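The chain below stands alone, shown as C-alpha cells; this is the form predicted alone.
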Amino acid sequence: MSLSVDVHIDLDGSSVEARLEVEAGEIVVLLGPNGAGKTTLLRGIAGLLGPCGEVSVEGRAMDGPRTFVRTEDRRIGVVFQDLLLFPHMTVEKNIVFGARSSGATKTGARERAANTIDDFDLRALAGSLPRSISGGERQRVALARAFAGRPKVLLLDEPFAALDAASRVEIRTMVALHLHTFAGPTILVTHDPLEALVLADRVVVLERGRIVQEGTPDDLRSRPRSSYVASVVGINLFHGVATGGRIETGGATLVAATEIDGEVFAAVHPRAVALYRNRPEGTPRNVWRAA
C-alpha cells in the first residue's frame, strides 16, 4: 500500500500546496509551526474538504480530475486532535463503530473490536463512557477505533497535544509500538520536534502552506534549510552569499571549510562554538570578538 498526494487547497484566505509520496509501512511526520497548514493538508487527504487535487491509495484514485471518493469510502483512518469519540457510546461501542464503518458485519465487528480492545489494553474500560476516563485513555480509544476499521492509510492530527507530560511519554511509546506494526502509510502531524525525531522514518516540514524540506531526522539535523528547521534541531543557521568560501551574511563574515560560491545556508552546531578569555592561538577559521 502506498499514498500519493498532489493537492492545492485554498481555505480562509490561505493556501496549501503539497506533493507527497508515502510508502507502505512508512511513518511520515508532518512538522511545522502553528498555522502552517498541517491540519488542512490532512483534511484534504481524507476528503473532508471536497476535491482539492490528486490523492491515490494503492494506485486507486481517491481525488482527481474526474474522481472524488467520499471520506467514508476511502478506508483512511483519521484520529483528530479533539478525538471526536461518541460521548453517548461506551468505549467498546466506539470501537465496534470503527469496525462497522469498514463494512464488517455486526458479529464480525464485535469480534474485531474485542481483539482490538485487547491489543490496546482497554478491557477494563470497555463499558465506560468517554467522559469518565482520562485523556490518555481516550487517546488509546481513538487510536483503537481507527485501527478497528482496518484502514489502508492512517492520519493522526496532533495525537498528543492534549496530554500532560507524563501521559504524553506513555501514549507516545504505545502509539510508536502500534504504528510500527501497521502495514500501510502513516502521516502524523505535530509541531513538537521531539515527537518528529522520535517517531519519524521521514520528516516533512511545512511552512506557510508549502513543503520547505523533507528527509530523515538526521538529514534535518545536519542540513537545516530554514530558520524554523534550524531552531527545531538546535542549530545556528546563517543565510548569505559565498565567494570563494567566504560567506557574507549581512551581519558577519563566515569562512567555510571548502570553496563555494553563490547563495548558501551555513549551519553552525553549538558544539562547534568555543569561548576563550583571550584570542585563541592556532588557525580557527572563524573568530569573533564578544562584548
Contents of the next structure:
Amino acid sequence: MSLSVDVHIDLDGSSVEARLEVEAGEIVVLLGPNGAGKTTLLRGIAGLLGPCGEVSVEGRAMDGPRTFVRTEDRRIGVVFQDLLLFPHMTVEKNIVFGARSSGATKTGARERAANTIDDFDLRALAGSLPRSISGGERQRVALARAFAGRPKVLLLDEPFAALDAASRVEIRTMVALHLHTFAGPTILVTHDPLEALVLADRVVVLERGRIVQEGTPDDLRSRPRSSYVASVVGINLFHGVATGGRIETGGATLVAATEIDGEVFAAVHPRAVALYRNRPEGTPRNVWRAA
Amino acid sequence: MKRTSHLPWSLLVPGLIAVVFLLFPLAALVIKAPWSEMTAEISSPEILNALRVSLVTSVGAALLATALGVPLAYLLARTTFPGRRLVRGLALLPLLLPPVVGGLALLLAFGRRGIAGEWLLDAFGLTLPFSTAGVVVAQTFVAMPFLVLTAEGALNNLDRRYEEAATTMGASRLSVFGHVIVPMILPSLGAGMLLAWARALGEFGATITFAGNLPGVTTSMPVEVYIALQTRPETAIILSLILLVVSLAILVGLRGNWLQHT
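Follow the form predicted alone with the form predicted in complex with its partner chain, if you could.
Full complex below, order starting with the chain above.
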C-alpha cells in the first residue's frame, strides 16, 4: 500500500530527476521554490507526461520498462492548482462525474457522490455552478470530487495558492482533516514552508529538478541542507570550510561548538542572535561588529 | 497647437462606394419585389415545394456535417498522425473549390456509374444522384468545412487541463469528449452549425450538378430561383427575399457569438 517513484523527466530544456517513496496514509509535502519542477513531477506521476521512468502503486507498475498504464487507468487522483472544476456542471454533477468516471455504476456513483457531499458539508451548494461559489468552497468541491473517485493515491498541486490569506488557514485545517482520513499515499505540492511544516508527515525539498533534502519538519528545521531550506524555515545558513571548528565562510569566520573539519554548512538560528551596545564578554562564541 | 486630422478623400470615397455597392442590389431586390401579389405568390406550389426541399435538406446537411465534422475536428486538434496537415487542408478545400466542381466530383464518385455509386446501387439499391439524399450529400460536401473550422478553433482555445482533470478521475477519451469537451465548446459548435446550415441553404452549384432539378424532390430554393428567373421572375424574387431575410437573421444571431471571437 504505497507509492514508489523513480523518474527522469526532460521538459523544455530542464530536467526533473526524483526518487521517492510514500507510505499508505503518509502525507509527503513536496516543497520547493517556483520553477523547481514540483508540478512537473506530479504530472509525471499521474501519467500526464507519458513514460518517464518507474512509478508503481501498491507494488503494481504504472510506468516502467515495457509498462505504461494510462492516466485514466491509474486511479491516481489529482487536485489541480486552479482546481479545474467543470464550469458547465453543478457542484453535485462535478462530484458525480468523479465517482462515475472511476467505474461506479450510475446509481452507485450517485450514492457515493451523495455520501461525499455530506462528508464535505456541501449539501447546500449541490445545485450551484462553480462560478457562483467562493474560492474556499470551490476548494472543498475539488477535494470532494477527487475523493469521490476513490483514488489509490492523492496528488495535490498548490491547493491553497488561489485562496486569500484569511480563508487559507480555515481551508488548510479542513483539507488536513480530510487528508488524514485518506488511507492511501498523499503528495502535496507547495512553495509555502508554513504549509509544509503544518501538513507534512515528511517534507521532500525539490530545487532545480533535484531532491536536495527530505525528512520530518523537525529535521528540516534543525539541520537544513541548502540555503533555500534554511531561509524558508527561518534559519540563516552559511556555506564554508571548517578547520578544527573554525569555519571560513568567505566573508566572516564562525566558531562552531564542536571540533569539525572540511566543507560544512553552518546554521545560525535567529533565536541565537543577540544585540549588545558594548562588546560582550563570556558566553557568545561568535561576535560580529554591526556596521 | 491644435491639429485636426481630416479623413482622406481617397479612403472615404472608395469606402462609401463599397457600402453602396453592397446595399444597392439588396435594396433593388426589396424595391422590385411584387409586394401586391405577395400573399398569392408565396403559397404557390413552386415556392412551397422549394421551401420544403430546402428546409429538409439544409437541416439534414447541417446535422450530417456536425456528425462527421466534429469528430474530424477532434482528430485534427487532439491527435497526431502522419499527414494531419494534409487532411486539414483537404477538409477546408471545399471552401475554395468551385461548387460545380464539387458536384461533378460527387457525380464521378457516387453517380450511377461512379466509382462507389455503382457498388451502392448493386449492394443496397441506393442511388444518390437526383434524389433528396443527394441534395443533402452535395450540401454537406460544401458546408462541412465551416464546422471543422469552428470546432477545431474552439478545441484549440479550450484549456486542455480540463480534459486532463477528467482523465485523472478515470474518464475514458469518449467520456471526456461527451461530458467535458462538447459541453464546453457548445457555443462555438452552435455557431458552426448555423454557418454550415446557411451555406447548405444557399448551395446551388454542387446541388444542381449532382442532384439536378426535380421539383419537390431536389429543387431547393436557390435552384428554383435560377429556374424560375426565366419564366416566373416574381417567384425568383420572393424566394430570394426569403433567403435574404434568413441570411440577415443568421448574421444577427451570430453577432454576439462567433464574429466577436474571430
